[in-house]
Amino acid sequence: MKRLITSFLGILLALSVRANEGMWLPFLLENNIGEMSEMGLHLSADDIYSINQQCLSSAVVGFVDLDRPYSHFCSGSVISALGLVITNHHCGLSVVQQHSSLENDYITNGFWAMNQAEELGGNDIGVCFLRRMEDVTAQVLEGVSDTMTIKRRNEVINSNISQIESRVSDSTGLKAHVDAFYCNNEYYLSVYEIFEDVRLVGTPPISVGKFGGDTDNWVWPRHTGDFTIFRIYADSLNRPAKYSAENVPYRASNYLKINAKEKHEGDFVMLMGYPGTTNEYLPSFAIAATQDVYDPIVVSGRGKSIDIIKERMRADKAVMIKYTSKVASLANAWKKLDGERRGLAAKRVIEKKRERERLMSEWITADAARTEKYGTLLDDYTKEYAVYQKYRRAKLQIDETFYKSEMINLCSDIRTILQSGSSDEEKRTKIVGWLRDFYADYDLKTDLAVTQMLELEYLENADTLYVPNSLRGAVGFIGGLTGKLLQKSLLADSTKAFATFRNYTQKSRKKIENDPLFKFTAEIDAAYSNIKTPMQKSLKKTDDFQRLFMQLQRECFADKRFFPDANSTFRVAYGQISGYRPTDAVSYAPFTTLGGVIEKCDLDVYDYTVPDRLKQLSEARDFGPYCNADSSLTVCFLSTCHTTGGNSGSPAFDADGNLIGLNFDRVWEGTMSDLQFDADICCNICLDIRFVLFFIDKYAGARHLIDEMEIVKD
């Protein structure tokens, strides 16, 4: 029994939650403020967040996708009374290249608008404020037992999630959304505002917002200038509206206050924003599945991908234009899982959590009452989660490799739409809607090769099981029966694919059907569903024995903190200003300054670009009064503070709560973190408020939009 319990101490000690870990909840907040407030922290927590008084979180946004409204993939904060936004700058990158052409190449040169008639409107994105927060969990589980089925208990929920919704985006006006919690054993209502007239205002040229590339990307040191400037517009009475020209930029009652101060290793540094997804709490069969199998298959393929499309991109500024911000996607999961498998691999993750889960076995065991409740929880879920790796590994496969064949996965989309119950109208509008889309940023030679590629690498790992029937045994010739199906499809011709659509009837849908590449995509979709639909029963069972293991963690080790999962709500995370050391002998500075800009620069790399006019900057050392102590000009600087994707553009707040800079990555040591935090390595990386003055004022010359911010210089 000693021995007993001197593990358990040990195992709390080493699941104690850090002073810098976890994404928390806003109006939870008073848990946390004590320890924020020892760590630096000036303000309360109604200072932070609060429905009866002027707050910081009234002044940070959620970029969202129009059609996705509750799926923030980036974060934003306001910081001028005529609703100016500031997020990253690879957050707007799809917003400049739909602007961008060949006359005016704003991803290569730049855009700032210098006035409010030349900004410009018309995208597809809006920004959602978080108006107010709350606990539902007694109303969702409302009607809820524990010995309903996983399908009827799941019916209940999401019948009282929807009445919850309905009911309060009906009586207030503004769009209310339940989101689960805990793996699903809590709930909690958010209440947004959504404004969908976006408009972009400013934004630096790709050398600058993107420098370094893929090969600094998820590195430090870092010396990227990622940040974009959108204004938010509203109609005459300040509310949300669709995009006029009427509209008005939106009256903020609340903007941040910007820092532009010198700053300091060990300052305190707060975070806010809408950070995507982390498993934190998964078991360790979980793990290994992600590090062994998952990230593998993602990280080969996209790698590859990157390669080809890059030397296409090289070769042709119409491809770079195109593919600008496709290749940035495919780089940016590709290296972020490439660190993750190694940074789950070098600090043994999985060996820890079969510790731990050996550690609750015991606690389990010695008592009657957690025998009877858990006693056979973690042999179920082992072996049905090795039911839903065997499905997932080759849903995975496909995934990475026909549906990243645009054409293939254009061809899925419009089989799907066809085979819909829209009427003709519909599909033709649809359709005829997403080929202009397509065709604007298409490249069939740069497509060839990679689904070529892709087909390969598929054949040499598929399990024979789930490979399509003309697919088998087809390795030797693959790149000249895909290239074949591709190029004779006629979506490989603009010119007819819009014919055809534009004048679709049922008539023609037979047709359609037999085109070579649609018949092809036909039986990919049919393996692909066979494979989902067991999988997705299957993971029914595995997310209802993760919600038990939740509960059992939570129960095992009541001692310990335990923050939410991110799943795109809205999230507070603190830290310091800090430097790290990732490896023995090796230890970073939390500073980078443009004088590191220009040494890269020498470095005649690819990704290592610098415009003249900022070289001529840095030589004259014009930094007007954003400059440090010792007349450099910091760039970006390292924190601690937990993030994730969907913490893009996040504003970084000083004690007193002023803006200091915007998080925009990680560090490649600590990717990690979505599945096992580690306070040593897991280090976020902002760009600094004071470098985006700089470049506005003196690079751009927007000194208007300078003027319209609130800047704290004492």
Second form
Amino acid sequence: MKRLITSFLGILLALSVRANEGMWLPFLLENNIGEMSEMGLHLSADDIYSINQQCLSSAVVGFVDLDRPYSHFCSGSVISALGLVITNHHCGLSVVQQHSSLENDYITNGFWAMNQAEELGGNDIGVCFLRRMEDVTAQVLEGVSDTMTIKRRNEVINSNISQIESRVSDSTGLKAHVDAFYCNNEYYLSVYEIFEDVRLVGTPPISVGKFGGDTDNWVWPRHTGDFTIFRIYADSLNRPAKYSAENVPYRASNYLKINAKEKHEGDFVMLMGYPGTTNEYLPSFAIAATQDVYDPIVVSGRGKSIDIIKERMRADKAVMIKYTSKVASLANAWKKLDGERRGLAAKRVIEKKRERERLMSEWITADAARTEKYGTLLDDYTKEYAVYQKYRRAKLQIDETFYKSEMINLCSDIRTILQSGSSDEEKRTKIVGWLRDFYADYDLKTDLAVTQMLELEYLENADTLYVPNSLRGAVGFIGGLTGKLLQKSLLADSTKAFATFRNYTQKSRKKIENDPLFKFTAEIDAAYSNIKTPMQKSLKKTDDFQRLFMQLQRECFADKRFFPDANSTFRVAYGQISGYRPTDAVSYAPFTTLGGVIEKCDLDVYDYTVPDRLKQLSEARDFGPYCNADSSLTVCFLSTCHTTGGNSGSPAFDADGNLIGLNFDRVWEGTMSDLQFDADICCNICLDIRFVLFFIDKYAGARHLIDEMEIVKD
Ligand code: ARG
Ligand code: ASP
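Instead of the form predicted on its own shown above, give the structure for the form predicted in complex with ligand ASP, please.
Then the entire complex follows, led off by the chain already shown.
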């Protein structure tokens, strides 16, 4: 009997484990809706996504850089009939920075437009709405056969994809994009409407929006007020339009209603948005390479760069403004990958994957047809991956050393365009534009210190086979070459650089290419492409093995429900509000409060400064209608949804589809979820919408924005 109970518990556990894993497709939710209802959802699949647009997904947006409209860097949602959009502070930080200066320091002080005329436009970001999604696998694979070469296969697929994309884009005026799913086994079409005039409406000071900074980043308990508000503008016919004074606020056909009530542990949570990349179905040897080779390269170089940059930021206020957003993105990946490799090791993911591969091998050998199809797959894939890994390591070392030197990176971009077929006029305009952006945020002293440190690291660790020629003699020996080149270059002097490139003609090219830094960068670029070309060739082969390996997993474990890896397309995830147990005898509660912000406050630590006004509001317990029954104010909550980078700003919904928070992070122990989701430790962190409302209302005094929103009453 006892055994029966234990195995029943085992099954229950397995079910609940599966319940939270996965980023599901909106148009295939029928497969999940039963489970979601059992977990507490009150909506139908059509309420969540449908073509007729009267559904929650039509109020969810992806944030894009205008020059990369299908790579969503963050998510957000529309919260008023006049196009107010809410996302994370860290998603809007580069826009805030563009509008900030020493005189108008919106990063430090925050910014609130008190009317529409004060909203700040001219930004290079846009938001997209998903208007429709469908399976086009059959059309994309038309003309493809199993006996084709990889090259031919890709050609046929790419040509089919372009035809579908242009047919849909031409006939609808919307933007169509086809993406590969299940490691190139299936293809789905997404149709987007992209708005290009998105203006900054309000943002808290960075001490709130990034409270806890890089110390608390990826960590629970968390107390960060990570939100920013934008507004979408459209032309007079409510259509997407480039930024213009003539544009008017977008009249949203659908927007989210807000549930500002207190939440409880166990409440159902659903998230929607644009998760970027996951790789859940890789073989054990690819996980081993990530854990032991790739992640350590990035973690080591970036960790040291961050220390140097932060030292400079503390010493110089101008450097602080210029490097705030740069250091944030360096630090973010550094810490995530450090958590990832530790989590992979702690959860013995390599061993678990090996065991699955053993089961797959048994399954293959048990049947002649399977042996015919998959008999040599694992061996072939292992061998090819070893080739790929060698190149990838070498490429990563150059990426993380030389292209992390700001000036070498710029120099390399300039070299590429000088060698391109563009006209002199085009070259001048492009390069001068880059120079403008570059010098606006540049500090030579900081770049020098970082570059010199990275070069030393490289000389110690790089595989001598791939080291660029002029550094070759220096291997195993003190470096310092690159730093000197930086100082001597024409790019070290902005006046000289502008003069050179404003007057650029084909005739000046020789002289520029003789600049010592340009010469050195030419060598780096050459070493890089010597690695990249064979790496890409090998990658095509490993990708094709991965396609078959994915197919094998789906056939071998046929009763498991597989979600397709994240690929920057629209997804739905669900779970519940819940704490977790990171290690033995440690247990975390799922809510944090403003009291915790005050506890953490430490004026000597930059990450933990709290604005006086927030302290006063906390002391006076002036939380308005947003306070909890025990008169505390919730800041963040934890839930068990499967998320990744790109899900930042994703709306968190309650069981009725009302907005209760904004996703912005995951917990440190669970950042391995991009490679292996583990329900024991993989949690996502949300900002509670009550804190957002409190802040706008009580701190910023921007009541007009609250009045625009619809807050649900009982
Ligand atoms: N880790 C989160 C994400 O990947 C939040 C990053 C911004 N916050 C910060 N403290 N750097 O985007
Ligand atoms: N913070 C991430 C983002 O910006 C979310 C995550 O990786 O969990 O999208």
